[in-house]
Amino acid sequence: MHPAFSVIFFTVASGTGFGLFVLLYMADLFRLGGGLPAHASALTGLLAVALVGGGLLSSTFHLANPKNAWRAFTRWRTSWLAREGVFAVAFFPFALAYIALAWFDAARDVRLMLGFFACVLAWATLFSTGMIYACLKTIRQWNTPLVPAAYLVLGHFSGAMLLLVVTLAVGASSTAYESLVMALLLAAAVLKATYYFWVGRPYGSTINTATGFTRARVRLLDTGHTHDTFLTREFGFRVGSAQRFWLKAAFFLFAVAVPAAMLTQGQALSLGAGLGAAVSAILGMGVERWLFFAEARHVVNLFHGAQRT
């Protein structure tokens, strides 16, 4: 699949924003590290909402007619894309009300109730985003429960990295936040390693199974066109095996190895080290998301010369 920058930015930014908000709420609920100051908590919440809003806005640039984006909300009964939009829009009023109460450090019970509803909607949105891709049986690399699981875990991991930076910036105790980041980092590494092993297995549809002729090797004699079409540009994007290997290595380097090294250096974590780890992790997330789209092979390619998807 063609890896559009707008969709990559949308999934990384909104996933980070949702993960950041959920973990901010958890920190408030359980008072991790003694809790964040009221204004720091509210400003972090605004950062999370800004990331979600910016990501959602960027997703419209992938549409041929962005002014028709409202139509994406109309099929929520059957479409994961519509459910994602409905859940995301419903998230904002609860999140903003929670942030307003956090700013004044008021009405803790009401604040936590509003935050809980916002967290449920954040989880529902992240899951729906993953299911947009996981429900597509025509793309083997996406049609697996590992995809929505990865969206949830990676969103929380990148959000945890930003929350750790905020904790270091305000001088709060960061021990609990460092442990949270390491746990999510390990979960993300295991999940993506499992996904890359699964996606690399040599099975899937072939031109024989697509046409139903299974007793002899089938090959395409004529594609029916003499130049690229929308299908070949959008669904026929190719990435070499060597490039895939190095991109996967880059993900584990930037998103896993570098943050882990900075967090386990054996001395008190500084703000600079925490910020460097967060930047490295989000850079690795961008690499992972680009490869997620580039590595996907739609079965339509079988009718344009490919022998296997």
The other form holds:
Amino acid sequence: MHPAFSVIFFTVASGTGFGLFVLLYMADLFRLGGGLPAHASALTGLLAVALVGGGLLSSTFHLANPKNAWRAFTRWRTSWLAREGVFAVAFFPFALAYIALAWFDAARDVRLMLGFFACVLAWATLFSTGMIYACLKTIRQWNTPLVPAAYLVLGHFSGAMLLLVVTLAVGASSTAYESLVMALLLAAAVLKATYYFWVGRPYGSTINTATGFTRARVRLLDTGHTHDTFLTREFGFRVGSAQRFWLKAAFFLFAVAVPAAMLTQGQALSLGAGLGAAVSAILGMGVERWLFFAEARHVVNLFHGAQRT
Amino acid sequence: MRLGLVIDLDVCVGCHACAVACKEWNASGTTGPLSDYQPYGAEPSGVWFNRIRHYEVGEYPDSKTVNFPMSCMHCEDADCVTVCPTGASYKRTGDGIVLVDQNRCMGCNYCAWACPYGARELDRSSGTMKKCTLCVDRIYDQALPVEERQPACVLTCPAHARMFGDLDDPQSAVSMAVRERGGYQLLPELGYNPTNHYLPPRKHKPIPTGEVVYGAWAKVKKLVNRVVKR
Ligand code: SF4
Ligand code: SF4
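Return the structure block for the form predicted together with its partner chain; the form predicted alone was the one displayed.
Complete assembly follows, chain above in first position.
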């Protein structure tokens, strides 16, 4: 699949925003590390909402006819894309109310209740984003439960990295937050390793099941078009196996190894090191998302001569 | 009713006339125009509802060229419809035709991702998704003579490789052809249950292409030729 920048930015930014909000709420609920100062907590919440909002906005850039975008909320009963939109929009009022109360450090019970609803909606949105891809039977690299799982875990992981930076910036006790990051980092690494192992082995449709000639070799003679088509532009994107290998290595280096090394180097984590770890993790996440699209092979490629996807 | 096409791969000669007739009819039809990009330039491209590909099946000398026209299969379980967030893509309950409402589509491409058959193409000029309508604007047209109430591709095919009809009716010509010739669906494992069926090439005796075996008279002629040395 063609990796569109707007969609990569959208999924990384909104995933980070939702993860950040959920963990901020958890920190508030369990008073993690003694809890964050009220204003810092509210501003972090605003950062989370801004990331989500910016991501959603950028996702409309890849629409060819954005004037009809408002209609995308109507088919939530069947479409995961519509569900994602509905949950994401419903998230804002709850999140903003929670942030307002957090700013004034007021009405803890009401605040926690509102925050809880916002969290559930954040989870629902992240899950829906994953399901947008995972429900497609046409792309075997996406049609797996590991995809929504990865969207949830990676969003929380990058959110936790940002939350750690916030605690370091305001000088709060960061030990609990570091453990949180490490736990999510491990979960993300294991999940993506499993995913890469799983999609690396060929299975599913072949040029034979696509054409119906299952008892002989089938070879494309001519695609029938003189130049590129919508199909080749949208689905024809290829990434070589060597490049795939190095991109996976880059993901594990930037998103896993560098943050893990910085968190376990033995001394107290400085703000600079925390920031470096967060930037590295989000960079790694960008690589992961690019590869997620680039590596996905749509079955229509079988009709264009691919022997398997 | 379950309207669709049956395509005979045994007789399709791969002339692309169906695709041209389709474009000609639909460019001014309900979902027209079908935009072309650089039609006379170095990199001609554009929107088509119907595309023909060509394959070689088997290994030479036991191989066969198969021409493969493909358009929307008007699937029974059409994921292109379920994934559409705007409701622009829909499947008609009466005859099973899958259509895109051009006034609702926001051009997100999601339905094209969900279609295994490459049947949907985004038109850059309108920003909307376009696809085969099964010539919905002519198959019901009372102003046309009955025999012309068929999709443009079916009418134009010089080899009569395309048939149009109701695949729900076991007595229709298309259903009988599917039954008698072992018609099949593409990518059945994905579970879309496409309406369009393909009739496989008939089995023929292989045409010998190796060492030619000469009969007695041919041998005599060969000998004479060698002696005379024209
Ligand atoms: S062929 Fe593609 S566009 Fe047509 S109904 Fe099936 S899934 Fe939808
Ligand atoms: S491109 Fe149009 S028809 Fe296709 S899913 Fe998006 S809104 Fe629906």
